[in-house]
Each structure stands twice: as structure tokens, then as C-alpha cells.
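Next up: a single chain in C-alpha cells, the form predicted alone.
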Amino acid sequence: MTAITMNQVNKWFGALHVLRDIALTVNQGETVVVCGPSGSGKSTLIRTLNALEPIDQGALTVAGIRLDGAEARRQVRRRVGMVFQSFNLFTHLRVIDNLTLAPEGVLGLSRHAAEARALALLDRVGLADQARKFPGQLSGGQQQRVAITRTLMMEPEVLLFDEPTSALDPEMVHEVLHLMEALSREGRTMVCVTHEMGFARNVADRVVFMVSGSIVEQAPPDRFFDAPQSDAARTFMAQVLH
């Protein structure tokens, strides 16, 4: 089944046109690598998914929702979850709060029930023992992580990643793509950007590679590696392969 279609979808901000003509559609159980070099459109793309960049053209369907209005909007953002280059945790609240929060106040879970999927899914990260610390606490692989598991306690349909390691040190980005890693062989639909061509390769059913704004080519990862069909992605890969 289908769980998002981008049908000649455009956007523009200003007189700049970030997104032109795209025509995307991601199975459920997929994982699709979006990449490209800066300025692209690769993060306009992902935020149109769950509504928050509205589209100006064309036909947007998300987890079998149009996105056509408000209530459209609000019914996508329960059922998608995004991952975003800063972990956005409340500094304030402890992890364990910062993952309850949205579940009881949102989809009405009782405090023990929140808790309960917390604590699972913190153990399931390997970060059980960090549930009672402050985000401050934690190194940025763990409150990457924490921020993907605090998605998880929404259980979406789809999730999207927009450079989960980029704002991380070296050493801790292997944590935060071993978990993508598991949830994508979950058979979690999952819709990635980022320049972490190894993770590609190795776990994305499909990549896309896009140059301003547009969609260039689109294939298997084995294909888009060995025999791109573009300059541009000969380029690409020259640069972030080098």
C-alpha cells in the first residue's frame, strides 16, 4: 500500500522555487534516502510531508489523508513523526516527561500507561537508565536518540528524518543511525535526508537525488551508487565520497 504521494507538487518562497514538479510515491515499509547537494529543496520536501511547509501546487496525500486544509493538517501530524537536526527537548522537564508529554495530553494516555511505553521503548534504545536525567545530562547521541524514541511514543504511520546526525559529533552518529538502522528493518516507512552515504547504501530501499528543486533520478541504492544516471549525481557522490 501507498503511504505518501507527491503528485507535480511546487512550492515557492518568494520568487524562489524550492520544489518543482515533484512526483514521489513511498510504499509503506519503506525506507527512501532523499539527498542532494545544499539549497536542493531536500528539507522543504520532507517538511511538506507532515504540513509544515504548505505546498502551493499540486497534490499532497499523506497516510491516506489529502492534505487540503487545517483539519487535514492536524490529522497528518498525529499519524507522522519527525525527527529534526536539534533535538528540541525541553531542557527543563526530565527525559521521561519530555516523552509522556505529547502521549497524555494528545492521545490521552493515563501517566501510567505513558510511562509504561516510555520506559519500554527507552530500554528497547538502550537508554533505560537515562530516564530520570535532564536532556543537559545526556551526550547529543543519547538526546538524538531520545528525540526519535519520544516520536515512537506517538506510534506514527510514517517517520521522517531531516539530518538526524548533522548537529552531532563523529563519534556519535554510528548510535543514532544504528537505531534508524533497526527501526527501518522493523519495516517502519521511513523518509530520511541526509548525506550519510553509508547508511544509504546499506539500509534505504530507494534513494532520490535532487538538484534545485527537482527531482534528478531516482533508484535502488546499488544502481544509484554504481551507475548513476546524471552528472549531477556523478558529481554528488565525487564530493561527498571523496
Ligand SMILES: Nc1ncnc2c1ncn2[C@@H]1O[C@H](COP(=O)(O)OP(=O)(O)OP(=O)(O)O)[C@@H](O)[C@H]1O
Second form
Amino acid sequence: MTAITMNQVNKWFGALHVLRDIALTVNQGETVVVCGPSGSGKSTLIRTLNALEPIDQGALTVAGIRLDGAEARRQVRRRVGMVFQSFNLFTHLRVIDNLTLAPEGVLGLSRHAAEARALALLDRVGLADQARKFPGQLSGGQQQRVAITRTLMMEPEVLLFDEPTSALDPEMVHEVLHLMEALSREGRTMVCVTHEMGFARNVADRVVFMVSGSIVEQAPPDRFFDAPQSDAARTFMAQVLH
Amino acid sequence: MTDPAHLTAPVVPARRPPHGAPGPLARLKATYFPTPLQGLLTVVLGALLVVLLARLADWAVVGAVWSPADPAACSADGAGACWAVVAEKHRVMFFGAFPYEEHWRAALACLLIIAAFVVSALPRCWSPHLAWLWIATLALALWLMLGGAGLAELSTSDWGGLPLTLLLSAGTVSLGLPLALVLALGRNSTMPAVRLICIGTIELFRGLPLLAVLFMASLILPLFLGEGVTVDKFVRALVGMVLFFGAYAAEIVRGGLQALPKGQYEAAMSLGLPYWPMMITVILPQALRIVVPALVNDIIRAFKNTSFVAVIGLFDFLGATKASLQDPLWVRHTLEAYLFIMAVYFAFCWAMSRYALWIERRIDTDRPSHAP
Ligand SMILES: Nc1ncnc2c1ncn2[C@@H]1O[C@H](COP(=O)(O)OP(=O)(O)OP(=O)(O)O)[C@@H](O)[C@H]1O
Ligand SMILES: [Mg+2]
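Can you now output the form predicted in complex with this ligand? The one shown was the form predicted alone.
Next comes the full complex, this chain leading.
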């Protein structure tokens, strides 16, 4: 079963051709890491998958829904969770209310059911004692784990991550990667933009490498890291791995 | 995951700063007598201040006439401030032409409105439910001021003084803020027609002086509504004030919407929240919090602006005071009466501006840092 199909997707920002003939299929349960140099269009690509960015050409099917029109966008967004580099927790709401807001408002869960689900998930990510705090009172790593939990609350079919560890202090990176790895192991469909090459190698089923809006290579991590096909990939790896 | 203890335990114990905190005397000296010249300045200005204050006290307290029993006492040689005029006229100043026996109703309405403002000012009460508080408050205040259902009936032409000022302010703010929200959201709308109407309204009323808006409301409103329909003067004034306040507040709200990081919108959208739930539960609570101090400033201005309604023939607090001083017995002591109502205006405005400062600091410290 495929979770995501991108077919000849093109997108422009004004005259800038940011996504060029993108063809990508992600199977259910697969973890795909997207990497590439800065400005290559990784964020733009992942943001098209929940319609935060509209596409100009091509076809996009996510979680079985062909993304066109407002209704499809609504359906896709409730099935796809997104984790941002800057966490984007709702700063005026306590952790618990960050988690229950959408399940109550979008899925129609009762307050009671939503809180029960929230507490169970918080317990799982080791933050049960933080439920009543405000996001600003948590460390970066804790905030990002809450943000991941917030997307899990919607029981999404696909999880998107856009550089989830880039805003974190080094000592907090591992707690977030650890959680992402656990999610991958339980068979979730994940697309992750990340510079964490260790994560890509150990956790990803496939690595997608982008340059200037195009997918240049996609391969299982062993092959991508040990036998890259393109010069661009070799140069890129030399830069990120030193 | 808290830091392991060995990463936070001090290696070098904390010490006091080398120069202990200066005592109160040392601080006084540093402030007022840092150099001989500045010390001299302090002495001279201090002496001047003492003389002026003594004179003021002499006029305002020592020689003042307090009892209105004998208006002639105020005109006696060497008499100081004539506060008797306030004692004599305070009912008319505060309540205008409102029937004397019903003053308690107007006073109660004032207290209700002030209480509603105080409750709305408390951060812990901030929620959409405040709308209900204001609907209830205004309904009660209107019932008290207009009568019916057991109370003697009155009309808006009986209104005057402080209740009129407060009712106008409360009406302006409680109708103007929702208008401001609509205008601010509309200005960002993707629908061109909506955006155009909102921009037009905002720019029109920001581009006119309040006096012009009030005249416009009193001249144009009847035109629109057709001949024969007379619009209550109070309503005309209120419409003008609401539009004027709403246009300014809309721009403040828009500033708050823009100050919010884009990530807040994106997170809400990616959770599947539709536009209105996103606005009501995520965006507006945060955007409004940021602009509360600026909004309070505008509310202070709206409160003071109520005195402009004199030009269309309403007797607000200032207007009622002016009218009450027509009395030939007291006409020579208008200064004291004006000083008194200035003090009342000042008390209201000062309280609000202290509040604005306090809330600004509080929001700043409250505001959880946004991640990079
Ligand atoms: N909203 C926008 N409007 C115009 N140009 C944009 C916009 N967003 C991104 N771009 C441009 O599109 C290109 C691709 O951006 P994108 O953010 O997708 O890159 P990226 O691969 O995620 O880079 P990074 O590693 O720096 O995050 C860049 O040149 C960027 O400047
Ligand atoms: Mg990016």
C-alpha cells in the first residue's frame, strides 16, 4: 500500500522553480529521510504533503486522498501530522490543552476522552508530569516531544518532520531522535527532512537526496551512504560528515 | 529529562559582589548631591518647590471654603479655594439632568460598568465569555438608565454627567472591539471584496477627525435612514465613537496578528483546524495578548474623547459641569469645579495607564520565549 504518491510535481515561487518534476512514492510503514543542501527545496517538498504549500503542476495523493480542492486539503490535514523545526507549540495553552485542542475541535472527541488519550501519550514519551506546564517552561527537547505527541493525538496515517532537531541544543537532540526512532519501529509512515545522518543510516528505509528542486538519488541508506551514485551526493556527504 | 546533578552543581561557590549594595543615604547623595553645582541646584529648586507647595496648600486647604451654606464666604477677602461649589453642585455635575430621585439608578449603572471594566482587566478572566459579561452589564445598565419593568421610565435625553460618559465609553469599547476584530481579520482576508470594504472603512475613519465623524454621524445617519426616522442623539454619538475607535483598534489588532510567528498558523492548520476555530482558539488569544497595552491606550483615548459629544448637544461629565455653573451664585468659582472634574478624569485615566504599564510588564514576563 502506498501512503504518498507524488507524480511530476512542479512548484514555483514567483520565477523560482523550487520543485522540478518530483516523482516520489512512499509506502505505508516506510520511513523516508529527505536530505540535500540548503535551499534545495526539502522543506517545500514536505510542506506540499499537507497542503501548507500548494503545487502548480502534477498530482499528489496522500493517505489515499487526491490533494485538490479545499475539502481534500481538510481530509489530508487531519490524517497527516507535521512536526516543525521551531516546535510551534501554542504558547498560551498548557501542554495538556495543546494536545487536546485539535482532537476535540477537529475529531470531535469529548474532553474526557481527549485528556485520557493525551495523558497516555505523554506517559509514553516520558512527560506525564509536565501536562500542566506551559510550553515556555519546558526545555527545547521536551517541547519538541510535546509537539510530536500533539501530532500523535490525531492518530495520523503519515508523519512529516521538517528538521525536528535543528533548533535543539546538542544534548537534547538524542531524546527527540530516540522518540522518532521508536515511532519508526512501530511501523509508522514517516517523511523526515533532517541533517542527522546517523538517524538516516540507522532508521530510514530509504534516503531521498535533493539538489536544486530535483530528486537526484533515492536509495536504501546502506547503498546511499556507501555507494552514492552522483557527484553531488558525494560532495554533500563530505560536507555533512566531515 | 533533567540535567544530571553533576552538570548543574556549582564548582566554585557563589560570592557576594565586591561593593556591597549602597545604603539609602549613599543613594540619596548620589542622586541629589553628586557635585557641588548639582547640590546647589537641588537646594534652590527644593526651596522653590516648598514655597509653591506652601502657597498651594494655603489656597487649596487652609483658606478653602468647604461649606456651601453661604456662597458669599467664597468671595470674602483672603478666601482660598471655593470647594463649596463642588459640594453644592456635585449632583448636577455627576448626573446632569437625570431626575434627582433616580440618581441612585445612574450611580448603580456607573458602578456596574466600572466593575465590568475591572473584571475585564484581569488576565485570568480573559476569555470569549467576557462577551456575556458585557452583554449582561450593558443590559442592566440600560434598564437602570431607561427604566421600565418596575422603574420609572426615562429617555436618553435625560442622561448626562458621568453615567453618560461611562455609558458612551463602555458602548464604544464593547461594540468597537468586536468591530475592530472583524475589520482586522477582514483586512487580511483572501476575498477581495471583504478586504476592500475593511480597508476602506479603516482608512476613512482614521483619516477624519473625531469631530467630523460625530458631525457626520449626526447629519448623515438620518439621511441614510430616510426622512421621518429620528435617530436618538446618544445613538448617533455612539455610532460615531464606535466607528472611530474601531478603525484605530483594528490597526492595533492587525499589528498583533502580524507579530505572531507564522509557525502558530501553520501548526494550527496542519492539525486540521478550520479558519474560525484556528482564529478563536489559537491566533486571537495570543495576538490580542500582545496588544493589550496598546488597546488600553486607545481605550483611555476613547474615554477622554467622550467629551467631544458636547458638540452634538449631549451633556457628558464635562458638559454637565459646565451647564451647572450657569448659576449666578456660583458662576465666579468655575475654576474649582473644573479642577475637581479634572481630578476625576485624571483618576480614571491614570488608573488605566498604570494598568497598561503593569500588564505590559506582566505580559512580557509571561510570554513564553518562542523557539528560534
Ligand atoms: N515562501 C517563499 N517565497 C519565496 N521563496 C521561497 C519561499 N519559501 C522558500 N523559498 C525559496 O525556495 C527555495 C527552497 O526553499 P526550502 O525552504 O524548501 O529549502 P530547504 O531545502 O528546506 O533549505 P534549508 O535546508 O535551508 O531549510 C529557497 O531558495 C528559498 O529561498
Ligand atoms: Mg528547510
